[in-house]
Amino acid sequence: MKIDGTVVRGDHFSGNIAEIRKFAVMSLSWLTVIFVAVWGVCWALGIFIPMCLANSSFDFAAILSEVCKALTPIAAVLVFIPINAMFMVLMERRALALFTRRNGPNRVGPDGALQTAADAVKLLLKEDITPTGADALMFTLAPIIFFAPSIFGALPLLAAVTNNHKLFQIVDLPTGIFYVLAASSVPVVGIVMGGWASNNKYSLMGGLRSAAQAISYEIPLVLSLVTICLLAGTLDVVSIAYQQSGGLLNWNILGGGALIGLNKAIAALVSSSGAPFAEVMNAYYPYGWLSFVGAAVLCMCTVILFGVYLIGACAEINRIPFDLPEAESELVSGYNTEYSGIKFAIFFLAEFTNLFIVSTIAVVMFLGSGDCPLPTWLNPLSYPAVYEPLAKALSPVLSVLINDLHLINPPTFWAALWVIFKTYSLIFFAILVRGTLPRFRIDQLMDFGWKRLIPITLVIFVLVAFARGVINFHV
């Protein structure tokens, strides 16, 4: 900007830095509150109460203790979903304001940190209106059907993102990803039901668009995840997460184990112990240059699959640029045009929860779950000379927290931190996409799904099936 021929830049730059700092402080504060609250409930229900009952003479103490442990995953999800949704709404509003260089919510609470809590209270106090001519039963059931899978579909992921903590082992299913995908296909029924039951042509149009969109984009989304399951040889999300341990070179985003031989060979070379570099390479790449070509193909394919998954996931949860079921410029607000009060709040809650769930699935299936990005041979905390002095200095406090109160489980703690960082990074990326790209037309949306993504995923599935045969996958 020029004022009397003088270029002025400093105020804008300092203003952006200040807003970024406020955004970071707000995010860290909310995340601390969210996960301390969730873990507090899990600890109280799954550890503290059973510890108290263990010394009780109550006849049904053992049964009650097991019931508390079994209910812990459900309690964790029920506590997490509403608080997290409030944070994600605030995060999106503040991030979009940051992208467009304007002020976001900054009045309610410290620098606007409680704005979405106030909005939630306002929505809950609004009048609940059922339109004339609407099917009252279906109109009421629609938001429930849309929201319920968000609760139950996320349960198997709890074990994967907490390094299979004992409180969540009960939800570690052998076919975990199949269960998650099955649950994630249900919400579209709620959208169609709400659109039809509203007795509104715009709502009905939004519901029909949602059905067509789900059919189009669920195929490439499922194929991308099925291909990763083919690489892993299992449908168990915990097993898939474990197979990606050891740093970025072992993650599914880089071939699902195609580079594990290279990773171990470098580790042997760095440590100057164990098998020689060439011997390790020959063990994992038995066909020489052909194995290296297979590894390169797998890395390329999984990177493409990751992109396909992100696109399909955005379309599944109706995020911009795939928000055709709502499309305010065409359909007023689409399937939820006639909803108000708590029913509208449930739709809103489910939308942001679904964004969190698809981001978590991406982290578990592609990005190593709770694994540190640094390979073991490059991670300073993996060397005894670094971590032993730290452990010794903190041992008095850690002993009480870990052994006596069971408040901290180190493998779960570090895994959860990495999952939180990766998941909210993907959410931030989804917000960036919303603030950047325009909406598709409906014909462009359908063509892109059927003529681009589905053929790409089918070709990649075949390529992966052949490429993995020239690499040793006994990892």
Partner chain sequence: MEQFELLTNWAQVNVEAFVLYALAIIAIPCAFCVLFDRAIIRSGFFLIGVFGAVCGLFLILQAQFLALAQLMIYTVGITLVVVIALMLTNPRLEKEGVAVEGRERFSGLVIATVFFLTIYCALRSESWPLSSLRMNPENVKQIGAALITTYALPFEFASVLLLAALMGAILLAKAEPKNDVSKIAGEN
Given for the second form:
Amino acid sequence: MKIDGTVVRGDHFSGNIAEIRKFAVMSLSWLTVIFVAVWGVCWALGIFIPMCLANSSFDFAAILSEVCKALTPIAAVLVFIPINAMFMVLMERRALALFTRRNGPNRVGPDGALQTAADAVKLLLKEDITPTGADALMFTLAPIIFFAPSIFGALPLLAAVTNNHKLFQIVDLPTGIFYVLAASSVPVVGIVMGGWASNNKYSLMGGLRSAAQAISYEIPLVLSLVTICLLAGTLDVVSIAYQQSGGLLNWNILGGGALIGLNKAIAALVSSSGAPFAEVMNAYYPYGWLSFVGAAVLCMCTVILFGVYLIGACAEINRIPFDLPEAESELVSGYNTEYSGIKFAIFFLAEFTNLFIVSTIAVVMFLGSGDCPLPTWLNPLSYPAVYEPLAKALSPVLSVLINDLHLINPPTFWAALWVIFKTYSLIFFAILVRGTLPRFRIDQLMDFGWKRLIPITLVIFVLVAFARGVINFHV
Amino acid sequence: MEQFELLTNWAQVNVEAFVLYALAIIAIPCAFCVLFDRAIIRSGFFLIGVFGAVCGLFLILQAQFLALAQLMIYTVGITLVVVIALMLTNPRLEKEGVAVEGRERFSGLVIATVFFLTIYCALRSESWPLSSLRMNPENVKQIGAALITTYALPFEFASVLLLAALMGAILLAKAEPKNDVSKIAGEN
Amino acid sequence: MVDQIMHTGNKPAPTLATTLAFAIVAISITVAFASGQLVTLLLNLGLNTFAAYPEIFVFLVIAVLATIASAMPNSNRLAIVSIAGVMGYIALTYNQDMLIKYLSLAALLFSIGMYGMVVSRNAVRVLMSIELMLNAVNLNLVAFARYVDPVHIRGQIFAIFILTVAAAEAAVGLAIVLAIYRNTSTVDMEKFNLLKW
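For comparison with the form predicted alone, kindly provide the form predicted together with its partner chain.
Entire complex below, previous chain first.
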């Protein structure tokens, strides 16, 4: 690297291009491995085994296949969580290296792609130490209580992110988002428990800070999601995902459905076949300019809510800039100071899983779940002429895969691709925040939560409750 | 839940009773631990265990909303109780012994036992007007509708009560500036 | 300092023998009752009164055994009481309706909470006992909503109000405990007797 002005700039740039390419290749290959593996397990357990059993004649075949189908969501989550956490740790380290002009892990495997796999093996083989004077029962229970809710909390989201695939309909609960929120409020118990049981003052401080922080930031987090539920009129995540289908304008981040009318009106204008523009507009915005003001207010409110949600979620899962419970420089990494070996691995796994889950919730609740951002009237894929030749050429292969083996389900496939893209973009954003912002001080944290976020969300809640009266939603 | 009935018919055992007993086996020892554990902090965590089991009971009684609300409110609420217990408990005092002197302890035991047996006998002698009707699977909607129509007034009073409690708690706890008010207020 | 806060296990560990013996006896007697063999045994022994109400017999036997076992030196009283509670509960409700099973469990939890409220010296533990009692009441109401009033589910709505009142009670209760602690530097219930003449 040269110190000289102009040359340095170009040098930086070309150096980073190579690193970015490596990062992209690494991410894509890991993602392929993860999702092929997860879908392979789901398909084998939920479709292939029942298909084989359907032809067999022994007594318990029907029941066994039902059991297999019922176990599929759990198996999917259990397979997904460890591999995904390995990838996310690697992604975080590589991305942070990118932001700070370092190389990141690059020794184990091609370009360091197997670094975290090696780390995982190391963690599992390490000695599991229980410190002297620790409360052994609570010390063991703490990582379990911290981790278990993230498994159960992930389940209702499965149906929403796979476009309600029939394998995952069993976990589609009528109280979906409430269930996820309830599950996400449990891990703080694990942190306080672990902090207390470790018999270490730093751990105890970390646990206490975590309790204060989680309670303060849970309120704006829940209120922001509740406001979205108010707009959607349901708690069911699949319904919320379906309501947002049809392009960017229908997503909850833009008015929570306030712009659906506009979307439909433009579609009518473009296609020039259906109802005329003005008629559609009148059906959705019956009060003239008042309705337009309402729509504008709703758009503004939901964008702010999205920001509040991201902040609250960051605080809930103890990410920088809210990582006070595990601040390395102040508390020697707080509640998990005394943890080692497999218990530490579980804490670590749960933290990254929680990051993934809050990103998925954001995608489902705000960013249209598995929906393509292009509106239908702009999307080339909604005009069959574009892709028909290709589909025809591949049809013999595809028909075997889709209709006979059920290995590919096109609606689920496209939805899942979009969800994966959006979720990992949000995770990348969280890493970017980590690479950018310094840590809060504890009093600033409390002030910000109680004096800023909660009033903002309450005001928005009231605004939304009134503004939604002047617009017709989901006609 | 309906799945229970299907399973019951298939397996020839009462699955709901089985789950109930499994949860009772968690709840009852945890409840005893709340009373008798020497460390008050651990009692708090056992109390969360009891509430978790009761949450499971609500789920098998088809009260999803209450079960989830219970989980949300009590895990956080009891964590707060634990934190406050941690701040206020004097370890030397705890070492002296958990319970009060023998006479009161004995009378308490007698009262509790007699109370339980009385209620149990009353329960058994009563013929309950059991209803065989099915529950509405979407009872969350039903609760929501009832809360803002039939029970709108009590609902409003509950909110006023909560506000009053919030303000009272802050006022009581705020006497000294060094105290952390936000933790108390977080209760609601 | 932290060591003082977290004093754990500075008592000699209780021996397992008594507890284990009690557990085996209690579980086997409950299983014998559940499988119906106890009634035949009682009839063969000529105890017809008990054979008519075998669950009462099981309950009494378990209670007496638990008293004896916990009076033994070095026994784990917590484990014995827990096993006795669970087995007594199972015996008392095994042949009953589902509703009575729930209601009995709620009554048991309520009694435990009541006992804790009477005997605890620590004010925070008293608050915990009150929470336990309120939760037992909620369980009652939800069980009624499921089995007696499944159409209007008024029990569940009432339970929601109890939940809010419990939250308010906990907030104010903790604040009071905090205020008392400031004045007396203790949360011992025995020392809050300022109003006693």
